[in-house]
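We begin with a single chain expressed as structure tokens, specifically the form predicted on its own.
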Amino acid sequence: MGRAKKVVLAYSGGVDTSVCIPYLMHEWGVEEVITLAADLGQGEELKPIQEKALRCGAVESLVEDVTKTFVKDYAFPAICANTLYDNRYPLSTALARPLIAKLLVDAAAKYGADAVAHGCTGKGNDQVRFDVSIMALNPELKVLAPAREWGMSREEAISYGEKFGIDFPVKKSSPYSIDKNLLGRSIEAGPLEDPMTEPPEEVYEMTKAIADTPDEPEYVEIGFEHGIPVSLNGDRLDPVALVSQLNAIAGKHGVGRIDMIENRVVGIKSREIYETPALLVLIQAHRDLESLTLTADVTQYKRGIEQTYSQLIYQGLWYSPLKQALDAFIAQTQERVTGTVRLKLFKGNAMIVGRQSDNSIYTPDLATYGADDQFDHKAAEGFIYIWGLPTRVWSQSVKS
């Protein structure tokens, strides 16, 4: 079933992507498979993964460290848009997919490949995100998805790989499917498929159980410039360091756990567990700073934009025309979003306790109820009359 001569495969080192290498070659007639593993700050040593790909039959094994790009060009725009899919999930995993797709397309151009491939099944969201992103970046490039078509169980896939000398070390099998990057972890499958089953502590890694968190609160101050996080507790940090340090601080206090029933792109519901300490705190802080620096109509209108933006990312439409148009709107709103937000972290909660900005449109002498009050109370009566006039007229017509 020859579909391409040279293929760039998104490679994780797991069973499916490892089996993809001989499967592409022996079942689909691919002559050369080049693997690409993306370092997204997941904290794993990728050298063994690189070597494993070569043992599985890849002619070349690429590892790209794109952690800074991931945070700066993907996470930070999402924070500016306060993205929360289904009003809960900050898209930590979904944000990585358009970047990996771009790496695949760029590698295909560099190495003269006529196709790219991934190990996604036909049931998840990632197949949509990869396929649509690749289509947007290079509509002429073929996209191969062996695991979506081969129909093998996990055990059958392992047996198939062993026929070609692929070694799958015997170890305690985890029932969970886990994806990890600098922004967080997603955990699904196994016992978690029962929506009434409480996640065991063993599934968590970035966040402490409430019982194990400090008994004293910790305060953090996050500085923003034009909507972008730039400092933590007064120290100006590069994007990766800022997220890393905030992950550790917030996770220590049990902040960042999400347990939700999620609406997948393919139309089914799934139970998902997420750990996203820094990302949730940054979105919460950023949204609060907007309330201090933007007018009411802008913040209220932006809520609908944020919902659409979140859906676009989740549904694999990062490179779509609508996403680009919304980027322009969001960028304009961020011009004044500069300042500092103070949060109190304690027992799983991140509570905003202060904020300040040179661009603040909070006016103390108008807001105060004290002696310094400059608000013209007499003006309220006329305002209320005009404001309520349509309601008065309607009420009179109904009762007449």
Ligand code: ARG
Given for the second form:
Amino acid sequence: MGRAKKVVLAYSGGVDTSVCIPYLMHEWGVEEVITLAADLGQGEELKPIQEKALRCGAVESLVEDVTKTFVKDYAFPAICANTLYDNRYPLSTALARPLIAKLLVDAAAKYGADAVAHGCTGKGNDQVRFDVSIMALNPELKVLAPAREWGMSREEAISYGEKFGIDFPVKKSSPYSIDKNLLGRSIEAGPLEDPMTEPPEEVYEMTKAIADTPDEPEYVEIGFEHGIPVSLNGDRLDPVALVSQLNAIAGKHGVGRIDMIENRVVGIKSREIYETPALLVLIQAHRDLESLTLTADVTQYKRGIEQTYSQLIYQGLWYSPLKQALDAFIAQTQERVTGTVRLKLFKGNAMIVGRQSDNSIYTPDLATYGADDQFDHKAAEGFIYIWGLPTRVWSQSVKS
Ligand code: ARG
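Now that we've seen the form predicted on its own, could you pull up the form predicted in complex with this ligand?
Time for the whole complex; same chain goes first.
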């Protein structure tokens, strides 16, 4: 008796997920493996990946283009929440996992599979995100994770695959582990494992080195409606076009590189390099527009929510009840976050230089230092007397 009869496997075309196909069949007695590759705008031809799965023994090889859903339903809500895990990582990889999990669960239902599978190892965050998302969407569905159990090194995995006729073309083998999609690239391993080693320039693809960026700054204007980015330099764009175009512009100016030591869910610290040009610019711009349109207390309270929300996404809890509850809070706060933010991109920086909104609660009459000042200066005196009263009482008491 095998562990499952029919399995839908999340497939990337890489060594691990390719080896998973014969492994599931020959070691775990699975009868049919259906692979599923998600097109998340990673800019890769998925046709060869589709054919490769069949050569590896899959009975069916699915490719689903979900780029638009990815940006609209996963990235944009994160932008509304200004999500930055550990204050830095905009979750470009993490956001893709709940969507892939949903595709797996839906495909399992459609094809009558009794399990789904992924190629994650036992050390990373992605296994947590897949497993938890899958159990949230279908608590009865089995999840198989061969790479968590097989105990093979990369070389051993390659020779295992070769036994079943899987060829791994001898392309210049990269020491890095890379995940990419429209939102960005995550790069780890190889020389990057030494936290003191500067990332070699070769790891970057979406962002230019400062030395190679234009010597003239470039301005961009991002329009938001209810917190959602809708236009770039006055052109109304669909979500995918907006993010791709902004990636290109910001990347050209070297904006969006992150080098950090990260706290993984499984307790390990890891050294991660990211490049997420558009996502970082959008979060920065969005946060600025909130400062123009939301009251101080909502903005400040939301900071705490944002931190929790970032952790939820990082930790695989996208489909959790807490996430749903926070979504309701965030949606309420975004009602008036409509307007335009102007940024200046130059030599790796995205500086905010202007913002405008019909819902602005910035009040020139109150803010001005000019003659038309409407603020009642005398009222400040009584306010300060009462505001400072507890502190004065305390000081008098400890001094006496
Ligand atoms: N550490 C990141 C995350 O947990 C990225 C992991 C992506 N995988 C990779 N092979 N680099 O979201």
